[in-house]
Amino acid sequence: MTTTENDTDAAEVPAPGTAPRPVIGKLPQYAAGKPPVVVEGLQSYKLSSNENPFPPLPAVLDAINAAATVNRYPDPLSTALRNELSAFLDVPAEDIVTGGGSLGALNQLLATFAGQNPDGTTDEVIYAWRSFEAYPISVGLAGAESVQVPLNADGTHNLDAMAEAITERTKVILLCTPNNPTGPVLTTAQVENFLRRVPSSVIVVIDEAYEDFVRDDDAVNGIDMYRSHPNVVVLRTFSKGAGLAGLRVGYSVSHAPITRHLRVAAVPFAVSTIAEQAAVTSLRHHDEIVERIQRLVAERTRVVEGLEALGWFVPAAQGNFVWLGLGENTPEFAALAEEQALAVRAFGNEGVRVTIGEEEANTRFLALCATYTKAPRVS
């Protein structure tokens, strides 16, 4: 096909009479981690998206390659995966609802329980900020109102302030642990105390996308909280620890009074047959995955200790990333990292999140920090 003067870029053609919902103009845009630039003489590394640098296990790759039914729709209930998770987590399969990553599972929950009411009032969703970048987008698209509660100076949740923010309009509370992008976890005692202050009619979501990397003995376990609290929903994913980010498979765990409504809002066929088989195989080879995760945890320890030796403040890192609260120096540091063929995730003038990646990438990151004179410190 040849291009003529009459051909016009569709993006430039106005669409009279069409307009998005007003909320669209008020929502932030999700900014995915940028790929690294090419720098001559240096291997480029992407440390901007909290991806697992290791590929899936060989057995998982075999399961993916063996998939031969992509001409057929997947099982809409992901029965094989739910049954496997049921045995793995020791929970009823009926309490598990799959989704396109933990974000897909979250969107299903918000669409079910938070939005605009017939009388025009909007429900409220409380969460710490800064936290997962998709939260305000998902809440807004559901038609609900975000109530953002600032983090403590050390990057932890201010649970007292979150409890005080609860009103009659509060329908859902999101707890991200470890918190993305700052890294600290919530402890069992903290969450138990918090739940005592939350009305039973309010759903509390424990978002554990990074739970595979947690090594803090006091860290809350969402499944334990779900067992003892009917209003708790747990979110987990195969994107991080299992290295299946590109396949988009996650799930929620909650009791029947919640799951029966979630299934109404669940996106049909959100988890592909390939993704389901990859996740099932990952669970069956969990011990091997844990070995790989432990390598990343060891690298995380090396990076944190290296930064602390430089006198840098790093919030308690329990995910596969570290947070540098660089404030107004954030753009400068991100640009310097780019010159070193390292892509990091800069958040405006707040800070930089750096994924724990390959050993060489982590070493180069530490070398950059050793030459940077504007170290982050707790405020």
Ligand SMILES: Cc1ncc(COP(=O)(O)O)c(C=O)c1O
Second form
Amino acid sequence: MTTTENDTDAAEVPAPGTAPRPVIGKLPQYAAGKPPVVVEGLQSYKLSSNENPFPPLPAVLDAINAAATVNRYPDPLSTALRNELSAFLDVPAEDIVTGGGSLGALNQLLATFAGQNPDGTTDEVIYAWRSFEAYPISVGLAGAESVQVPLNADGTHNLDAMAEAITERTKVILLCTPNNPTGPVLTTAQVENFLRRVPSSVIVVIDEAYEDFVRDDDAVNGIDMYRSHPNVVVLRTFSKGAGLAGLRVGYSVSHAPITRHLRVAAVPFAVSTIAEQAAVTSLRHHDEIVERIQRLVAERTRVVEGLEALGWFVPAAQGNFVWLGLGENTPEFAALAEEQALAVRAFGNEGVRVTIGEEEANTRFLALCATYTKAPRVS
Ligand SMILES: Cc1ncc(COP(=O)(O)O)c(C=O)c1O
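Moving on from the form predicted alone, kindly provide the form predicted in complex with this ligand as a structure.
Whole complex next, starting from this chain.
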């Protein structure tokens, strides 16, 4: 069959009845990190998706190879993983709900608690901005309305403004710690104070995707907050510290009055048998994972110290990435990085997020910064 001009036109005009929900036209499309660029004579590096540069642990590869029952559906409750996590975190297995990545777990939560109501009102979900770019998409798809509260100039959450943004329509608040893409954590004291200002009927999600990389002693621990606050939901993932991003496995931790509803919204079989086995094996080899994470944390320190030695402002980096608030110079810097075969993440005219990667990649990134004269300003 040949494609004529008319065929192309026809493809662009939606057939009657195929129009999407109006919200679809309003949502930004998730822009995944760019793949590494090919530059003759240079090894390329992908520093654009906050991935873990280490290959899977040998034991994890063995577990993946051994998970042979792919003709069967996975355990919809991820029982083995939840039991392992229960011992690891010292929380009841019933309080854990797994998902296809922590993004899957977040979508389940939003689908459960925030959306349109029969009386025509729309629920509100408050979160800091800029933060994880999937938030507006997930909130919009759930049918709820995003209330974005600008970050402080140093890349931290403005918790006062977030508390003031609460209305009777607020159903969920998302706290991202460390915040993607800027890097700072929320402290225990800050979150405790904040929670005192939030009605107990509002769910507070503590998204700790980068929790493994946190080395700030004052940083909040979501699990501690969940233990003392019935309205807290913690999100964690095996994508970052454990390096299983390609397998899609994450989870939420919350109390029974919340989890029992989450299980209704949970996508059946979202976590494959392979992903579950790999996650279980990662937990059993936690020491080896921690050793790798520590190497990345040491690299993060080297990168931050290198940037600060150049006089650059870098918000407190507690994830596996650094934020450069380059403003209008953002596209220029990203293009220069590309010339060095480094794929970085540019956000409009706001800034560039650079993942801590292989040692050589980090060294090349620092060398590029040393030649760049327009140092990032605060924010
Ligand atoms: C803050 C934050 N939360 C959640 C996620 C989702 O991670 P995953 O779905 O791979 O667990 C990411 C991924 O980049 C993230 O940055």
